[in-house]
Structures are given as structure tokens and as C-alpha cells.
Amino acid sequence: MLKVAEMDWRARFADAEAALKSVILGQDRAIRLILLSVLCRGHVLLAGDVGTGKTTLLRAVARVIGGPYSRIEGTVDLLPSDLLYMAHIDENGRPRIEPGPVLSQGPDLSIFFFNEINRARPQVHSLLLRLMAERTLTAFQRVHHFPHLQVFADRNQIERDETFELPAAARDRFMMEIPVDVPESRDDRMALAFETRFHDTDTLVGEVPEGLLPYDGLNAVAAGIQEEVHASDALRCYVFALCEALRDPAGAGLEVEGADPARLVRGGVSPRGMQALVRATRAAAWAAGRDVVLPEDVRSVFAPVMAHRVFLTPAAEPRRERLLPALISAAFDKIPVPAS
């Protein structure tokens, strides 16, 4: 079993949860996601309609991690450097140089917060995949570190004029793409209508406990995590043909209602994502309270890893949002689940 010293963060891990549940109502799923990924520090990327949440959801999960927490609205007119530094005039009349988003709290920086990210040009976007990539950044000559650093983003479903759609690599990033819908029970969304509780953002993500999950101390856990979960010969093969599967579709049988196989997929998963793929299923495994990987965790964390890296051919993109799902349900179904 895992390690005892552990014990203390699986509760907390079930504190940051219960918390995160009483103030945002109908995603629980995209909790426990979100959640997970901060337990494999893999970065995170909420799409949805306007209005269901997402912001306010990401707010209550940096205020849960705790530590320096920075944000930036994304704007056609953003600019790399305006995430660097800002450039204003002071009392004096003098020009004045000073840290941006990024740097301005310094090396302790927890959660950088990207609010509509395809809203920015592709410029911004390259700035920010180093920073996502390798924790670092270089400005004002030198080269700023920030090992506890945990990229949050949304982006804008909705509107397309002045939107830009995120490139392939800095997709590839993000540990999870995550679903933020409309809650699907009546009662919530008569409670966020009608409940005055849930107008009041700031007043209901401040009612979040501050640092259940320590951010200073989640390197040190996502580590354990990964060295005392474990996964069976089997469920390696099983996880291996799933995600060949969705490489190839056609070489591994699969049926799509209404699409060619062979002429489905133009990029496939790539060796980032099947990594991304084994850190999450080790940390619902763990989660769960278990130090062996069952089928069902590959299930639970497949498509909100593994949908954002897969890239359709032109003919098949416009409707992603149909053959996605059926690809990755016509892979469960045709990939045989190891016997526990």
C-alpha cells in the first residue's frame, strides 16, 4: 500500500474536493479532473459555453492550491511582452519599467490564470508554451524559474470573430482539455438562479478553505504518487492499443458512424500524451485509494486526456465535436479489457 506519510494528503485531497463541491454546483466531474491534474502539476484548459462557471471554478481551485496567484485576460491586442513587464508613466513623468503577470510574483508563482486564451494571437500563445513546458522564462537578462508553476486557461466556445484557435503543440500541453457545462440536475440550476449565495463570485470562492492542498508541497506528493502506483503487464498493453487505436483507426478495426477510419485521423497521440495518460490513471488510482491502476481509471481520466491531442483530417474537423466521442467509444468497445 502507499506510503503512510500519504495518508494526510489523500485527506486533504478529499477536503480540497468536498470543498470545491459546496460552492460550485453541478461539475463534479470537472472537480475531480481538475483536481487529478493538480496532482500529476499537469497544466489545464476548461472549454464551455459562456457563463457555466469556468472562471469561477479556476478561482476556487487556486484559492484550494494556495501560494502566488497571477492572471491576464486574453485580448486580440495582447501582446508576448505585455505577460513580461508593463510600461507606464509615473508621478514623476518618468517612464517606469515593471514586472508583468508572470514575473511579478516571483519564483513562488503557484497558478497563472489565462482567461479566454484563444482570444490571444499565436505570438502569445509561443511565449506561453515555454512557460508551460519547461517552467521558465527569460526576461531582462536572465532566466526566471518557476518550479511550482501550474498554467489555468479557459477558452471561449461561443464567439469566433477575434479568436484564434490554440496551435497543435500548446494543445499537446495541457494534461487535460475539461468540459465545463451547463449543470445537467434541475435543482442546480434552480439554486444558481434563484440562491443569492451563488451571485456573489468573490464572497463564494472566498468561503473556500485556503491551501488544502499545499502548492509548496505538491511536487514532493505528484512524485510519490508516481513511484507507489503501479500498473499490471496487462493494463500497459491495454493502455498502449487504446491509444493506437486512436492513431490509427482503420489498422485497429474501429467503425465510426457517418466517417472513413482511414481518412479520420490526421494526427494521432503523441508519446506527451500517453504519459499524460499513465500520470493520470496513477493519480485516480491513488485517488482512489488504491496502488495498483484498474481499467476503470483509464476510463475515467481517457477522453478529457486524450481528445485535445488528436487531430482530424479538414473533411472531419467541423464535426469534432460528434466524431471524437464515437472514435474514443468505438475504441473501448473494440479493445478488449484485461482480466483484474
Second form
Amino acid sequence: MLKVAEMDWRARFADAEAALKSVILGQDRAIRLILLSVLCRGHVLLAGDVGTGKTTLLRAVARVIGGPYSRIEGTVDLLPSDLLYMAHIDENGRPRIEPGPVLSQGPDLSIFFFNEINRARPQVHSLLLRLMAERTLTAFQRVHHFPHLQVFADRNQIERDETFELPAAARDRFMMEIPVDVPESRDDRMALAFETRFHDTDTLVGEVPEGLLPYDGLNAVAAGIQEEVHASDALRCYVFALCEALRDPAGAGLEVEGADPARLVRGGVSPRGMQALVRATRAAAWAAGRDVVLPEDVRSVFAPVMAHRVFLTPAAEPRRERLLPALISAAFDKIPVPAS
Amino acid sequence: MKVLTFLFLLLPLPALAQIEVGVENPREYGWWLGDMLEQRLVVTLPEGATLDTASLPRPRSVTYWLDLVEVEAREREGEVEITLIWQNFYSALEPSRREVPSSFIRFSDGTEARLPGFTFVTSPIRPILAPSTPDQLQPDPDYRLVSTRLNILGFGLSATGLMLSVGLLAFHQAWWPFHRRAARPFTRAARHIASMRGADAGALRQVLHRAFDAAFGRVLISAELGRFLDDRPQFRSLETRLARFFETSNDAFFGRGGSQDLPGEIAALARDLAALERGRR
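Alright, leaving the form predicted alone aside, put up the form predicted in complex with the partner chain.
Below: every chain and molecule of the assembly, starting with the one above.
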């Protein structure tokens, strides 16, 4: 069986998931998805309303992973150099340039947390492209490597003023976009409002054991999972057919209520996206205790991995929140599995 | 005081004095059953007033023997000519004097005038005791046969049109015989599998998987088996075998080439599903 399983990583994963569920109520699916992205070493974008616990969730996950952690708040006047350099006046009254948030923790930087990323300008997003894709940066006239880096970002979907839509290239580099909605359960919402334990996020996050999934071992675990979890030919065909259906809904015979499937999708189902999907499905299978990927693993991660990479036609884009889930659901309903 | 009383009595006189009614009555004798009697009256109008046409007598059945058939009023300079046409329905056994009643008309200034009645004598047409014989009747008019060919043709066309419309409506509403027959994917799959002699288990499995998709209304994967059984509880008796089918299918298609069941087992499962689908168990 799996070598990674022998190293007790599955038990650690289960402990981490349980610890996160105990402090973040009603977000079981978001917790599972974010932990899967940790196992794939993929960057994560959280999207949702304000006050639903996105930041708390990311802080708690950062604590589970441990390691150096840095964060920055997205603002409209943030410049790319603000991520790399920090300019200040020292005690002798001289201007000094120190390493900024990305560089300050050194090469062991484990989590870089970009809060409200859609408030930053596109040139800041551009700086992230290389950092996310290659985990390297050039600053102080040398290249810095961050082998353990995982970027977490969140954006609220309520405001439009003074915000900037993430460019396609930046969106594609996020492995998953995970929706964080208000908990469905009435009891969870009541508990979040009335139990004082949830009022102080610092104490709450402090309850999570630190380093359950040690950051410096994750790269090896992720590689092991990808190596050892089997994806059969039938499954490859299924993943390919699903991605093709998303790229060309009319060709796959999908029907989406209120939209012409032939004029729905403009593009965006990239090879990088398919690669991310395969990695996420393997991680999902591993987390479910299997060493083979099943169609249900594909379905469980398909929407968070693929939805934000799909670009709709201008006519359909304003109805994205309704059309894209309908499109994905139509693909699940239509694409046969197992099929030759 | 006496003078005042006298003057008071004279007050309505000028108004009455202004209205004159000239009458031209029909002749007094020689009327039979069914005859129309025309009475012409010329009434002078009060100064500045007009006839209130609503006050004219209404054409009607006045009494059981008398109808007022037509009323016509023509207003001229200072007077109005009224023509009343009466019809006599009195079946007299002997000459009898009948009295047509008078009526009133009103003018726009509120004054009224009386249209006097008249009398006439009506007599029997023939002796009351004379026998009635058929030859007294007028001969029947000539008759000719009406061709019904067009009517029959029209009826035929209408009936065809009706049948066609009902047929189209039935087709549109999917009534019998255009109703869709119950989809029986498992029955079809069982027949298909029975016809696939010598095929390997994988091909048979795919046929059965497509039948599950059709029965579920969308693609069914092993994780949704519970929901399928909730939707189609008639298959719950096969739950264990279905779970095993999906488990083996997962092994066969997505596993590392592990367990494989025999084609016979798949065919038997398809037959059992088909039987449940048709309600035979």
C-alpha cells in the first residue's frame, strides 16, 4: 500500500480535519477542500460573503501546517514593491530598505496569506504569477526560492467598488476557488453568534494544534500521493470527457436552462487546470482511504478546481453564479461513466 | 274673493285651449278578423314645446282582441301628426261594436293631451254554422326536392376535420395511442445482454450501467446508489447485489485489475432488475 500511509499521514490528516471542524463550524466541505489543496501543494482562493470566517479558516489552516507565515492586506494603493521591500527610517534617521512580507520569513515561508486580494491592483496580481507558478522571486538582485510556499487568498464577493477582478492568468494559478458561505445549519449559526468561544478569533485559532501536517514534509507527501494513487484508463477518459464538455458544452450535448450551450463558454479549461484536477482527485482518493481514484473523487473536486478557470461569453458572464453550477451539473448528469 | 276664485279656476284654461286634436278615425263598420285599422291624429303643439316621444303609446298587445301594431309620429311646424295602426283579433259570432281605448301624450313643457279612442263594428267572416271542408283550403304550393349532396359532403369534411383535430390534439397532449410507453431501461438492457453472447463482462457491465443512468435520469455512480434506491424503492430488495455490482465495477474499471465477476452474474442481475421494473416480483 501507500508509503505515505505508513508514515501516519492519514491519521494526521484526519486529526487536522477534526481540529479544524471543531473551531470552524458548518464549513466541512471548505475544510476538506482546503486540506486537499494542502496535500496537492496548490494555492487556494476563498470566495464568499463578508464575515463568514474565511480569514479565520485560513489562519487555522496556517496553524495546522505550521512554519513561517506572512500576510498582507490588499488595498487599492498597494504596489508590487510593497510585497518585496519595506522602506522605513531607522533609529539614526536614515532611510532603510528591509525585506517585505514575502521575503521577511526567508526561504522557509510556508503560507503567504493575501487578504482581500481583489482590492489590490492588477500589477500586484502580476507579481504573484511567478511567485505562485515557480515559487521564486527576484529581489535585492538575487533570486529567492520558497519551496514550501502555499498562497492563500480571499476575496469578498459583495463589493464591486475599488476592486479589481483577478486576471485570467492569476486565476488559473489558483488550484481551487473554494466558496465559503454562511453555515447551513441553524444550530451552527446560533453557536457562532452566542458561544463566546467563537468571539475571539485569536484564542479560537490557538485551540488548533500547531504543525499537525508539518509544512516541510508536505512536498514529499504530495509527491507520494501523486505517485501512488492509481488513475485508470476509464477514469482518465471520464476526466477528459468532463473537461471537454466544459470546454464545448454544445458538442457534448449538454443542456443548460436559460442559455445557449453553443454560446456559453469562451475558454479557460487549460492543461494546467486539468493537471490540477487530476492532482486534486488523487488527493481526494487518498483522503478517502483509497489508492485508486473513483468518479466520486472527480465529482467532489471538479467544481472548486475548474469553475474559476472557465471564462464565459460576455452575455453569460453576469449570470455566472447560476450558469456555471448548472453547466457542471449538466456535465455530471450527461457524461457516462464507466464508458469506453 | 269670489273674483280671485273665478280667476284661479280659469288658470289651466289657456293651456288646454292651445292644444287641438284633429282625428281621422277609420270607418265605423265593415271590419273583419285580422283587419288593420289606421287612425290618424293631428295634434297642435303648445307654444315652444315639442312632443315627448317617450309618452307615445307603445306598440303592444292592448287586450286579448286588440293589438297596437305601429305608432308613427311626424312633427311638423306647430303640430304633430300621429298615425296609430291597430289590428283587430276579435272573432265575432255576430256583428259587434268594439271600443278602442284612448291614450295620453305629453309635451316637453309638461302639458298633456288625450288621443281619443274610437269604436268600430266587426262581423263574422262566414256563417257560424257553415261546415268546414278541405276544399275550402288553399291548395298546397308546389314543392321541389332539395339536393343534400353539398350538406353530406360538408358533413363528411367536417367529420374528417374533427377526427384529424382530435388526432392532432391527442398527439400533442400525448393521449392514447400516442402516449409514451413506460421507459423500461432494465428490460431493454436485459434483452441486449441476453443477445450479447460471448461478450466480456466489461461490455455487459457498460450496458447495465447505461440502464442505471436511464433509470436514474442522470449518470449514476456508486456513491449515489443510496439516492437511487430512495428514488426507486422497488429495487431495494437487490440492494446488496447492486452494491456488489458497483463495487466490482469500480474494481474492474478504476482499480488495478482486481476482482472480476462472471458474465452470467451480470445477466442474472439484469434479468432480476427487469422483472422488478415490470412489477413482476
